[in-house]
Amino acid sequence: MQRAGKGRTPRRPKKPSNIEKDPVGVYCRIRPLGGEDEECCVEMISSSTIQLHAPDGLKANRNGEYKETQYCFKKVFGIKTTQIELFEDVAKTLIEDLIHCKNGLLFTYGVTGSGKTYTMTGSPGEGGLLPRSLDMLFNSIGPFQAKRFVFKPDEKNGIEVQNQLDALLERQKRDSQQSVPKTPSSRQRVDPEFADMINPDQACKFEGVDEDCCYSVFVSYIEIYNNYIYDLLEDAPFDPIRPKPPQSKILREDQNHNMYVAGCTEVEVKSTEEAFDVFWKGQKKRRIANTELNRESSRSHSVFTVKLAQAPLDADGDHILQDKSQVNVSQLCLVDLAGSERTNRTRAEGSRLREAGNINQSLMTLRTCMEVLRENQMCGTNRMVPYRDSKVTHLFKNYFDGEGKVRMVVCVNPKAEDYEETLLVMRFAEMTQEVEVARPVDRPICGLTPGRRQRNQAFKDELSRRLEERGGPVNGDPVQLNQLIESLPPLPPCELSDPSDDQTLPRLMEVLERRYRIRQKMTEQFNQTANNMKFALQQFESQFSSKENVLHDQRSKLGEKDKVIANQRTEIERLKTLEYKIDILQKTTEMYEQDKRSLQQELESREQRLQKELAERRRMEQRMQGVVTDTKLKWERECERRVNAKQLELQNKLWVKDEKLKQLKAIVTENGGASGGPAEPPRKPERPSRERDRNVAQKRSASPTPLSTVPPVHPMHRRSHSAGGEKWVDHKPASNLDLDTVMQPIIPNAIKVSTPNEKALSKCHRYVLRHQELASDGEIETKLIKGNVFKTRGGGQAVEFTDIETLKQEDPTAPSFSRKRRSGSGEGPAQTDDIENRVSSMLKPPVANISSSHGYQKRRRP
């Protein structure tokens, strides 16, 4: 790669911002599935878009990593794409740029077993990118190639031009030294695997070759194995006793700061067959192995470099200019990267495991370099790109700094087992498309007149024709020379038999004079013809130059038109991509609109349901207010009735007491009268009138019947409700006493705490507090206060109390009395025999109605 005026990366000065840049061309190729029953995870949506969907056995995580994703490329090639279609879209323009002295880099990327080697190399009858590139190159420059050893590598990544004599000596030296390996000859038998790589009907040719230049092709083949570079074309002497391992090569930087492999073998080839033979020689040395995922898995990165040297012809169009500054060298690197793989799938061990680690590390370094380049270009940063971390990136760093066009073919295996690896490859390809590379500049135009080779050949053809028409020698042909000599007058006999012979010499002189005159006329005629020929050639040259200028202008216009057409095609592709994206966005918008309508309908239905619930709640409140009002009136009446009944009862008791007092007074008076005189008979006291009681009885309403209204807020439950399947927090304070009673609250599946905390409350749904207090009768009363645990908006826990159970202990030996209230209507006349007992019984205070029981008595409080 000869480039003058270039600087070292990254020490080269900042390039001006007006330099045109092109993004890295990324293409995608999908290989067919191995079997019809295999599950496919890749779908080709359009000519530039594919979609990945997770296989059935792989569930999406909460981050949504395995949802369906789409990726866009410059072009997508399906399973039915042929090798020739792939070559015309991907590599054909790289060969044209190579002939125009522009560098190129083409590499295949993908997981192991995705078809990278097939894409690059191909198979018999289906040649890949490499053989088709070589075939197109030799088809284009075939008639204009220089002889062998005219161009010679200088072992410093440069090309020297030798004169014809030095080149001839080199060829003779090669032929004489049989021990030295020869450059393959086109007459040798080609390897059968590459004999039919390309169908002759599919041959390509570039018509824009500069005919005023001579060309020569040099190829080299290296591999990067375990981050070491090895020359696959090196002829190392074989020692069967002590075989030596191959020696690794090192990377160096030439005078133009371009990277190259020092000491790498560069072979000059003159035909496609020779190039195939050299490639197959190195391919046999490449390291491949059998793994669980690929029967012939590449264990190294291979780099096949095609270097094209070209130099202009001199002014006569016959020889090459012996000026090294006029030699232009361009190269095309065809790289077959080893596939990334996971060791848990390939089950690699030992050396295979080490190879897989180095392969993955080099690919990771390539990805890191792409990320840093993208960040520097998009964010305006100036981070150092870690090219030196891997031999692959270090070798090709000049391409990413603007030394040529870069294209990548992403090979995809659509089977479901490779989904996760394919997802990583797609992300890398998507990121690589955003990296821009400076567009290479065109070579300087030579100052010599174009069309020199054609004019030289035309002059030779015309000269041969004229000489053939006039019977002169054509290319020094002895037959035509003899015919020209025979056309002159014949010489007379020149033998002298007599010294006095005076006729032979005069005749000879006369014939010679005539021949001389004829020769003079022929020379004059030849000079005149030559002058006419020179004049005609000058006119022809001037006409040809004018036509060449016109043709050059037309070609320049055609080139501009082609650029315009190419830009329009690019714009059309971009518009198609935008149109497809717009369709996707429209479909997405329609889906969102549909979701919006459905959500609005659901919101309206919920609002209607909420309005109904609010109306029902208002009706329930009104109904409850009515029930409360009715209940309040009923209880007011009941209280009034009970007050009236209590008053009547107290009046009856007072009347009984008055009657007894009167009887006692009568007895006392009777005793006094017996001692003092007759007494007045006692007057029977009148009992209070019952008319008021009757009126009250008429006004009194019947006892209220139980109300079957809305159930209370906290309905009564059985004791076993607290021992259900829910998880409880059993809060028993440390100050509680152990009563050692038979009935104890047994709560299974409960967390017992003495002090409630948030950790315990967060694990349970129910809460119960055991509270002990002293009852009015001196006994200990235990209350079970229950509630529901719920989360607060601030992230804490709260308890809503809903129920209380009371456990009370009573002494069975305590006296208890019960007395029924006597009604006025069922009371008979009070007649007792013993006045003292009656009086004493009257003077006893009334005892409340008490129910005694053994053990605990349980009651609920709302």
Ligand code: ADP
Second form
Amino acid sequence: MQRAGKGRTPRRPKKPSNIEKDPVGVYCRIRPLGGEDEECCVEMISSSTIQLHAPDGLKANRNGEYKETQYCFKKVFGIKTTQIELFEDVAKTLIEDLIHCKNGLLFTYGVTGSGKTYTMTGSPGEGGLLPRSLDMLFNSIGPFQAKRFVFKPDEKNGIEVQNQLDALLERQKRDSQQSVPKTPSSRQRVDPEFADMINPDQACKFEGVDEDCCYSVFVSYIEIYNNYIYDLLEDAPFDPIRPKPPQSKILREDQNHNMYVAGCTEVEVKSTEEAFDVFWKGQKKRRIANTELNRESSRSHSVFTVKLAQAPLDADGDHILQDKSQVNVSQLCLVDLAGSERTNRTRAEGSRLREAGNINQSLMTLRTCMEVLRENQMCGTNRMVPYRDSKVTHLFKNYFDGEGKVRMVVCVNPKAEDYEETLLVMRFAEMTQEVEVARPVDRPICGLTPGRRQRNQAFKDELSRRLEERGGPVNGDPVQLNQLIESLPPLPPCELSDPSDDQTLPRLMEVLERRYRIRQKMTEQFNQTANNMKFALQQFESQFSSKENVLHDQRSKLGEKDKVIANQRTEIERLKTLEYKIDILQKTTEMYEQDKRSLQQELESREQRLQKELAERRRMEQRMQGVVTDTKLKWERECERRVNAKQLELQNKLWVKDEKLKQLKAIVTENGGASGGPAEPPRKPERPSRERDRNVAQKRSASPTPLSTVPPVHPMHRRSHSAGGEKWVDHKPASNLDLDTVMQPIIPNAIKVSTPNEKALSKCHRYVLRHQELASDGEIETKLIKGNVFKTRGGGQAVEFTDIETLKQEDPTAPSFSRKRRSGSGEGPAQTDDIENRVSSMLKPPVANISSSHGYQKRRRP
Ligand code: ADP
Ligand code: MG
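Swap state to the form predicted together with this ligand from the form predicted alone:
After this comes the whole thing, all chains and molecules, with the earlier chain placed first.
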């Protein structure tokens, strides 16, 4: 941006380090192949990436050294991209920036034939970036342009502003001077080749133009060839007889250290067509010079500069503010660089070689400058950038040093022959993207109220309407003028026919005096009316200004209200988000509370269960204590009972022995006295029936008859172990389990075997088998099956089973147990019977004897 300082480009202040920067915008455009059968070495693989393939010949030659390479850009435009699409992406914002007083630089770069000129200039119907940029600029600022020569370039890269009158005078002067280069009029016929560059449907316009400013566009067009600068718009007469080589221009630095081409023609243009025309003129001149001097156009750089001057309207909105410090100048440079091919490819000789060398030199310098810039920016170094080494870089030094937007369109021809050069172009382009350029800052707004132009226009419209209502401006109507003349006293005939005529002249004098008086009166009237009008106007003006003040106040109030509304809106938004957050929090709280309630319920139920279990356990303890005391009591009773039984048994034995003794005594006494009768043969042991057993038991309930003659003991069957002397075979099968019972059968004098054998049996009289089985209640029952051992006639052993003793252990909690316990404990007489039965069994052959006891049952069966 160039502004302030007597309308000249201002010195750029030293940039603070935190200034915002943008990288150079690099775009890539691929042109279509010339012929369909040509080999293609470029492929667009995404909207920002292209891939280069080495052509077949190269691949073979370099033994696979060349492989596919990819390059990324801000955007890649494929072969189908139209000029308008490219313009919208690449140049549109540059024009917007230009109108916003920001500088821009747009250049095309690539190998010759890759489409640089096509991209920049285009062809009829397919206008390139340059004509489209001009078109958009004039579409945007069109109605707000200043009159010609209001803005006037000085000779030092600045632009001055002059008042309307001076501008008018200058216009007239220029019109009268035929020799001075005349700026073409927009009404002039436009070159047909350029007339239809842009389709009217594709016209672009920027809507954000400041209407309270006046604008003027200046264009200049230069060519840099062999590192010389030529002005393509200079109006030097061409002498066909003695052609003069064109004079080159030099670069200068202005007051503010911006570079410019000294003495370069800057043409003020007022329309797209006019600007096209100027450009076309430059193109023609370039073509002529190329032909005349045998130059090659692809070896020159062309720079078309669009300079936009703008200054605000004054407070009335009628005239440009005559304050040179308010003039802003911005520029957009559109550069079509020379082809980037290397010297050897141009097949140049002699002066051509020098040209090629120079092209290369300037492009090389551009490349070096970019590299050094990038290094300085990336590594924080401070190497000097060699801008001065070539004219191109020197001219654009300020874009990279200062600020501005820089964009580059890299043009690519995908044909195989260009592959190696295209590679170099791609590398340069990719590197350039890493260079950053300071972003232009927004210009300060002038302090005047906006909308001045519109208000002024509205005022003018209103004034002309009112004047029309009152009959229009007086001097504009010839009929009214005639009427006025007719109302004056008519002039008498004033022809002098006689020298002595002394009447005609006095009459004429009288009429003229009368007329003079009328005129004076009319002048007075006019003055009065004018004064009245002036007064009314002043009043109107003061009213207007007070209204304007009120309006201004209202506007500022409105602005404040707007701000308040905006604040309220943000507040509302904030509150909404807060409400939303609160909602979420409430929902979360509810969820947590529900959780809490359910947890509490669970806790309570668990506590209740715990209490119940505790109570249960206490009850159980009490019950167990009861069971323990019960069991203890029972066992005490049982022991007592056994002791009693034992005593009874012993008494019985004693009694039996006594009886035997008595019988022996009686036999002895009988044998000693009279011969005794034959002794009753011993009764053969017989299996007593239950019936008999019961009868016997009934009989036995009375006290035994001591005088019975039959010995009460079965001679073959001695039940008691303590009867002594008897030897037992204790047959305990290996499969038997060891039960942890209190009562264990103890058989003294026994030979313990797990399988009976004859040897053991021959030594014993008695045999007992310990047989275990599962009772119906699931308890293990041990049966002691006893028998006598006989010697058989054949000399073997036989066992006659005589008795079964059942041993059983019971669970006290089992229902059968409690039943038994109840029946057992409550029946005293049954117990007595049992003892009696047992006693009788001592004396009788084994009978069924059922005894019940707590936890231990002993049953004997024949
Ligand atoms: P350069 O300026 O890079 O030497 P030109 O712009 O003169 O190349 O292009 C060479 C030729 O290729 C021209 O005839 C031009 O019309 C054609 N051309 C280039 N780019 C395109 C494109 N994108 N679409 C169609 N034709 C193109
Ligand atoms: Mg070209």
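Positions refer to the first chain, counted from 1. Under this definition, the rigid core comprises the largest set of C-alpha atoms superposing within 1.5 Å between the forms. This structure is a prediction, so every number in the text was calculated from the model and none was measured.
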Rigid-core frame, C-alpha of R427, shift of 2 angstroms or more between these two forms: no
